[in-house]
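Here's a solo chain for you in structure tokens, the form predicted on its own.
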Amino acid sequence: MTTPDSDAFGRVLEAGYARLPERFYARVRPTPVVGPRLLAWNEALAAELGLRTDALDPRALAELVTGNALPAGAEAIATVYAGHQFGQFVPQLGDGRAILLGELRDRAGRPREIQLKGSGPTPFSRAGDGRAALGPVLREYLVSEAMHALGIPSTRTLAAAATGESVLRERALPGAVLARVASTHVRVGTFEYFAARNDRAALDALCGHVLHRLYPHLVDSPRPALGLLETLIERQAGLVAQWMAVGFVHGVMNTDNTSVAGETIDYGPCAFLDAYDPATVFSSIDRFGRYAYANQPHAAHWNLARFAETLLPLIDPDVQRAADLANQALARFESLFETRRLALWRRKLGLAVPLEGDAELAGDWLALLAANGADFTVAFRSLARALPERAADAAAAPGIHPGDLLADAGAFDPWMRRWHARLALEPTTAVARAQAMDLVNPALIPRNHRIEQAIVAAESGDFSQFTALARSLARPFAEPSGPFADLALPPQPQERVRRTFCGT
């Protein structure tokens, strides 16, 4: 039986989403587990949240992370939502293995929700067990925290804990629970749920909740719902551009996995590119490449159109006027995305001043990578070693030269001459340029094969690889050294992970 509320967090949670009408969620407590054991505690995030970081009792924390105990003030709920999954509308989904405990204000005054993922069945589990296996929990911990370190908006992971129980997937696997932190867990699919039921009162309440918590500057605007749509269009355009710039493939960009905070959420079959190929698909359930790397901006735009449809009654009482305003907002997505993406390509190429022809220069570099099977991350990182002031002096530019990464070694030189000529038009100094490039082209990403190796080891009780990877990924722009140097290396052909799975 779940124990009474605990003050082990050192903070009292607020109800937050649970203040909305009860048709927004179901009240459900986590299902107790037999052997809670703390696996990882994110001290940096805990400090950011104002949680107790000194004299921690791992046993008490394990009880909280697994849901055997609840933090003081928690009102445990599972939220309901709908969603378009691979383009098909499902009128009711919901938190089938996650329970929202409540929220608090972090040290910067921002609202942050705390949710337990893998904490047992809910009324929305649809015959599932409500549990999570150790592997997906560790994957989400590593990738979500890596995304944060890369400067990409994301949900965060506060902690992971083992349950001491097995979950049955293709085989019996050790169970675990993830403590996830987000600005909000409201999704486009949450709005879709109430729009499908023509529940105008619920849409009003939901829109008001999101605006007051995340976008208070829009509350008194002439059209708050339109402002919400426009803001999310801007945030999603920027978010997906950032994904593309680091080679991230989300894998399941359904509307129920699209946060209205503009944060990356739900790290299921996600992965990062090794060899650059814009058609790359990792997810085992994405059989037709709907969410391939290159299709992600199109998927985001489509999801935003579904969001706009839910907001029409709130934008304007005149249906045609509402549709016209929503379409005008949606029409800006492509230019917003392309502008943000090109700005990121410029930074990755060491270009500070926008000039005509930069898009072609970046596109031709990517085409070279694709034609030669070059590793996306290593190739961009290596460009700082081929800057004009360093290319002639190998001693001043140790490391891999980009030309060495291409199967056709001579193919790099013509492009490099164009790039060097473009760099000659830049006002920045050589040192500043190299430093700036190394601050936007990561040396380290959560490599698919390294994550899998860490998971396999952890399933056998060895968490050393997970710990080493988590610590290294916290500093993605620093060259890993010593025993961690090989974490930056691309996989050998036999190590490549070509398929990833949701874990449910």
The other form holds:
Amino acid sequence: MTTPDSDAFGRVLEAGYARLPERFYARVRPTPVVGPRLLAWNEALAAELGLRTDALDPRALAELVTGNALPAGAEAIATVYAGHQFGQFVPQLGDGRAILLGELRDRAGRPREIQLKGSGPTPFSRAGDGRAALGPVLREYLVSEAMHALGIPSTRTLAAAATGESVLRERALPGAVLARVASTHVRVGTFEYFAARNDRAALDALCGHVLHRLYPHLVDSPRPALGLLETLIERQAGLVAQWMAVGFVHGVMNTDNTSVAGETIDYGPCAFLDAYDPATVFSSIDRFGRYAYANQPHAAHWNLARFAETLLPLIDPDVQRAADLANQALARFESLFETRRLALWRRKLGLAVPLEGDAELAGDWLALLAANGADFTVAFRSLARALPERAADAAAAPGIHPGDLLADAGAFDPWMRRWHARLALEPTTAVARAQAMDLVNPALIPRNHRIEQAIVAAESGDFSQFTALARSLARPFAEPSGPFADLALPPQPQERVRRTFCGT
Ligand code: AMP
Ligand code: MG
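The structure above corresponds to the form predicted on its own; please provide the structure of the form predicted together with ligand AMP.
Time for the whole complex; same chain goes first.
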């Protein structure tokens, strides 16, 4: 079923996942909407994907993004998957409000899938309406693109469009659709779906599909399925370490929200820490803190164990041998994660060479932040202003200093002396160090209160805050200036967001 409806993208999609057997998905077209209107178009990503960059027609693009028209070559499908949600196995989930259009090779030759989210019901919608509200669409746009700009693997957002229709949540809200781009939308839950059905042929096909697209170097290795497991273990360990280094809390780390590409996927109740508290939970449905900030590595490890279980028959025909190999791979997670996390803390503290005692130094700094309710992002950013070469001359480094952030200002000095003594063992020059720190300690993160303010304004038709945020968040390591300077500030107590919702 090729539907060459529109060439507004300027490229013909390939089927990709839709070439897998029919039991991997349902063929379903997006449900047309009455009033498509383009809200945001990610020009940089469009260029990366080799899409049309000249003679853009916002109306034609809005038709494509809402699913009223299909891009040339599209084979619209909703994929099926299962998943462990908060530890409970759900044998069938699937794209309940998302439709995969197809894929293309980007300018770098990498496969990228384009999916519409909020484009109408599918056979997997269960009780849901298949739609998305404007707020969650704008939130995913801002946060996914901010993650990318922060250097963290993530699905991307190509565009957002209004539907001109309302969606009924607790109240009627304006509807919207998001065009999402991922290296793959295959999740750990996709493997679980077929494993639960003992569908060995499907598991082989799925594993082959993922390996060929994402990890072609593993295809001819002696144990490709084991290689896939090891690779995802490494990627997830690195990913969660990166999340934690910017204070990101995913919020719903279910196996159906765990991408086999190692990209951050499914931005629902996610949020960034303001004040540093490792026990932070934002999501209203995470009642026991399963996915709290500090529990994220454990959750990732648990999800990877579920992934390993699905791969056992592909790893080795001897059940015991397969289990041993999988367990050896899983046993590496913790040290991979700790190594990666420590490397990030070092960079954030301006340390280029690894030395014994660095973990304690970083841990004590974090403990200071926690004990004093200091803002995580501002505190790390401020460290470069307290470098030894600057500490003596506050005028040389105007702005907030770490001591200013601690309720007990005197608590900073003893730690600073240790840090300065440690920095004295570094070979890097002072200037290079300050610059390097500013490239790992962002000035800007997508702060929850700013996102919410932008959404409230957008719901009444004013997109200026959304646009300003999107633009600023594309350069998170630059100090925002002029009217944007306050985007770097933590929330006032009354602005602080403590609870987030799934946005379904
Ligand atoms: P999530 O928590 O967003 O990852 O979604 C979990 C499951 O619920 C997935 O299978 C989604 O497709 C489905 N879902 C979420 N919201 C909706 C909706 N509005 N309509 C239909 N299905 C939905
Ligand atoms: Mg999901």
